[in-house]
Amino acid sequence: MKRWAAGPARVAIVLLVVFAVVGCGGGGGVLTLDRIGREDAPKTMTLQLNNSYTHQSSTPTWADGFERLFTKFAEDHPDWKLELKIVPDEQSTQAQARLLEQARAGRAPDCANVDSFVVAQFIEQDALQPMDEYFDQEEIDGLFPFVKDVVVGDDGKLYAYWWATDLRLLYRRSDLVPEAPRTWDELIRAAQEAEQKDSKVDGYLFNGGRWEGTVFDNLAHFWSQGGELVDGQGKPIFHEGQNREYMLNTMEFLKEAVDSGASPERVATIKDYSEFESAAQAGTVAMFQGGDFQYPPLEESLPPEEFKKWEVSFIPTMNQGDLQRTGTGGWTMGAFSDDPEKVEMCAEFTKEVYVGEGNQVTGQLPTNPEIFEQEKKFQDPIYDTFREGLKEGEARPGVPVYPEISNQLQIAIGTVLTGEATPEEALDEAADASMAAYEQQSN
């Protein structure tokens, strides 16, 4: 869910990095735009990676970091060359759908980035090869529960390694909101009181526009009540029984936030996390629901005395005793080849480039608590909070109908926030469309 921006200055820097890699050979000819390893290496593996996680990243420090890691990997494995297929960041979602089709047809790359929330689909299609023999059992057992639930199959085998994740949290200005709200009512009340203290601020901002972030962020409110989107067969059930009550409660809470004035009406148009950062920089927001990945940009962009005012806490729940939940996303590496040597090389590449080292380069959160303790990047006390939050992480269900469920819930939340539909009407519309999509996929 990270945002990527490429203005003229950044593009120029990236081009300089690219030309440098091509011009110098990336360390003795072992790194080019489309290859890791020497051209004459006797063994070859095809490798599909998202642009962000390569030496072509649009973030200069990431590009530098992965250039260093790729070069070292090539030098440590002189018998191998990895032929690269780089996926532009803006095409990563479509690329996952193509990857699944390629896997079904036996044309997938040997090793590839796989989005965490579609790993289950790949496992179900028998597209991924087990990788557990190349990881210590401690490395697997140490993963956060929500991670293991996704990457370990029903047979107990590891089918992908999820190396980077994130989570959603509540950011608040402690001078306006001294205590972290624990419940929805406390959140709304704290937002109203903050607006009374400073008339320039919006009490509480959240994603409410039509995009995936709106659903993913706010599913925490549904999950914390015990809600489930789909059943074991991947059938939508968010509109049935208690799940219906939980989803209506969630929509009514979001509506109350706007109707009470705690949140401005324009939240129905917000579909970019950067809006929260801009509001914080302008001093016009007291609280917002965002991601851990916004902490470093805020630290960099705010004057130190202003940044000190910002604190993070877990997402409030409907009732005091409800379990706190947070949405977690991120990327894995998976092996598609049936050649054991290539599966092993995919695992080695994952361990040597991404696990720990890649987290250091990107600042994205590790999926094993031990890495928080081992890597210098994560010694700041804020990462203790992030690590605690991940214990209650929840991943999106990796079922074929999820994209349509998300699409319909985006519409539903939007119509509720603008008053075009009641929560009941919006939920019924979303349920009918989601069930129609499920039945079509099942036929």
Second form
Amino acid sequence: MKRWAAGPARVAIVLLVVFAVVGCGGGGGVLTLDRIGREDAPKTMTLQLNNSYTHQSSTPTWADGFERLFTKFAEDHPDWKLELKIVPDEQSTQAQARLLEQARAGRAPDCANVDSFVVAQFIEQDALQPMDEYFDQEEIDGLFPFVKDVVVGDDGKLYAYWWATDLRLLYRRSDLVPEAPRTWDELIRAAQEAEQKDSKVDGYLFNGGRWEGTVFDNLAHFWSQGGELVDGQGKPIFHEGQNREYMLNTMEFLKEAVDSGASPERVATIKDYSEFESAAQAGTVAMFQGGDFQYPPLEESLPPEEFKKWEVSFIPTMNQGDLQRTGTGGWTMGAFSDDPEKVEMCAEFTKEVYVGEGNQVTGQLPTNPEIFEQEKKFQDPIYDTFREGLKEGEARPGVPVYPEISNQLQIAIGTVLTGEATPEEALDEAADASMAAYEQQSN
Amino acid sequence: MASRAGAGTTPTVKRALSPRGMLGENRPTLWLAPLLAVVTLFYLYPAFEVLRYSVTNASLLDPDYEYTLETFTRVLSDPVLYKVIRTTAIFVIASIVLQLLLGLMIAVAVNRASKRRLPGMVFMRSLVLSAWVMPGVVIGIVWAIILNDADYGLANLLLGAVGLGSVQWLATPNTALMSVIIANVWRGTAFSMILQYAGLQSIPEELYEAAEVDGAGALQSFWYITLPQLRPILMINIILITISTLNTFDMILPLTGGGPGQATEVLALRTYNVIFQNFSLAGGAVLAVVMLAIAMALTLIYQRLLRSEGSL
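Starting from the form predicted alone above, please write out the structure of the form predicted together with the partner chain.
To see the whole picture, the full complex is given below, headed by that same chain.
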């Protein structure tokens, strides 16, 4: 490059970089990488969100949707700027532990995404501020029962707003399994018959690897018998009395699924729901226990004639008459600030961005049956099934010892599936470790 | 006499306290101060905090804690710890042996090729190093895709293509541990190769020429010249592989999560689980101290071996 051209070229490159940075969020627009609202707005609220629920989501449609909602919110509230702290999705577990620690030290953000299954811990630690005066009573009363159980404290106050949920279901290829199995025996039989019809397929896949999904999904089998993980004080009781029998039945069923050939041994390695979608795309699975959130990706990834074969039903139970329970998770918004104005703004943000609108963007299920009727996204008949399933929804107990119970049950299921331990041995070890953790946390 | 002595020491003290004295060649106090500050703030203080938490009952759920040795007793008397230490030992030893051998083989090959000025050696070195610069999480995800136990897993697809059946890479405790070792060796071999390649480059060519004159074959040259000359590098390599493998959990988490059961749960992963599942800050700190003690003990042993090799 000639010397006379080098100077202007450098200036142009610097300007380009500056414009790029400004364009990406360094400037004075109403939405930047780390701010919602104008930079010079007089009031500030700090806001911690999961990456998925922001304009930086890795899912383009979610990113576009939240960009639109955030921009509208900023325009409707010109006096406020919301300073964003975005948590990478894969760090959400650590982020929740850190959030609790920050809240105890009085350094939590004013408003944040709180995982539904830790809300009870946050309430117990007095970390969350009541939000009920900023929501209509109908908005609270209309929530599914399992939602209210979690977000409404013993004092009757609403401590977080749970806006997105999900549930577990049985997916099946109706050409291989025409009738939805109702019991565990029917499920195993149907899986074996499907394998006879098509030697390429695995009859039944489920999460059995070392991760939360393994416990969360399979707890439906325990809950459907009437099992309880913890008592009113949060003490593990899954290994005592009737609960012990229910848990052993659950483990024996999972083991039987593998031993009978209905499920392959590799279920002990499955720790990602996308495994089921991959198997469905490859045409190598007849049934799997997955989440409602897998329905849209399946519809997108399978050719229409293949997708038509897939149907969903509720999770089979041990006995014909048992309730078909299902595990429900999802995310809430909670306020940590002592400033009532910020608590109100947190509630406004939740209502205007996430409740209904956010469900529409993400396709994640609303926690209020009325929203199923209002939002266009949920008019497909499949959502009637999901809404019906949520009536028997059960949230994981929001007690401090739950993560350790889950960790121990993951180990127990893994060792049972690989034959390293009998259900009794595995359950005893899980119980001992969970009780040790509980006692240590209680001291 | 006294006044003479006083008169004699005053200029020395003055010189020592003067900027020139403190910055002098033999008095590097000021030069070292920034380094000391950084080491204290970012290394010693956190290490001290870990030690301090290990003698408490601190939890992420409660701001109050007491000083006690009970956490140490509880963690060290947990039979699961010894199962985890056994898994960690297998993981570390297998990783050391395989990374050293494979690293040495590649380094010798690259060194030979470089001496013969074969083209593409820089590309080859860069390619091997790319495995080392990849974040552990990414490596875990990549190997989870490769070693997927389904027929459509990459490794099983390849086996199927040559007429062999699928392998349950992650579904049984033994194969899962082997798979985790394979992934770790894949990551660490590159660094091992670079170190050994640097060592090979520093061996004087005259030694090989003299050996050739004496009629030594390739194998004898390797055994009597290459290996003895490489010993210090091999020792340093062993120390670095040990430390990095002991600290590995980021790769295992996405690959197996520590399962099936606890088959691939190593000390670092257990530490993570104890803190983030059990919320036990003190328990995690005790495990961190155990890891520190193991790493230090091994390093001291290696150092002693290195010294005795040096004296030979």
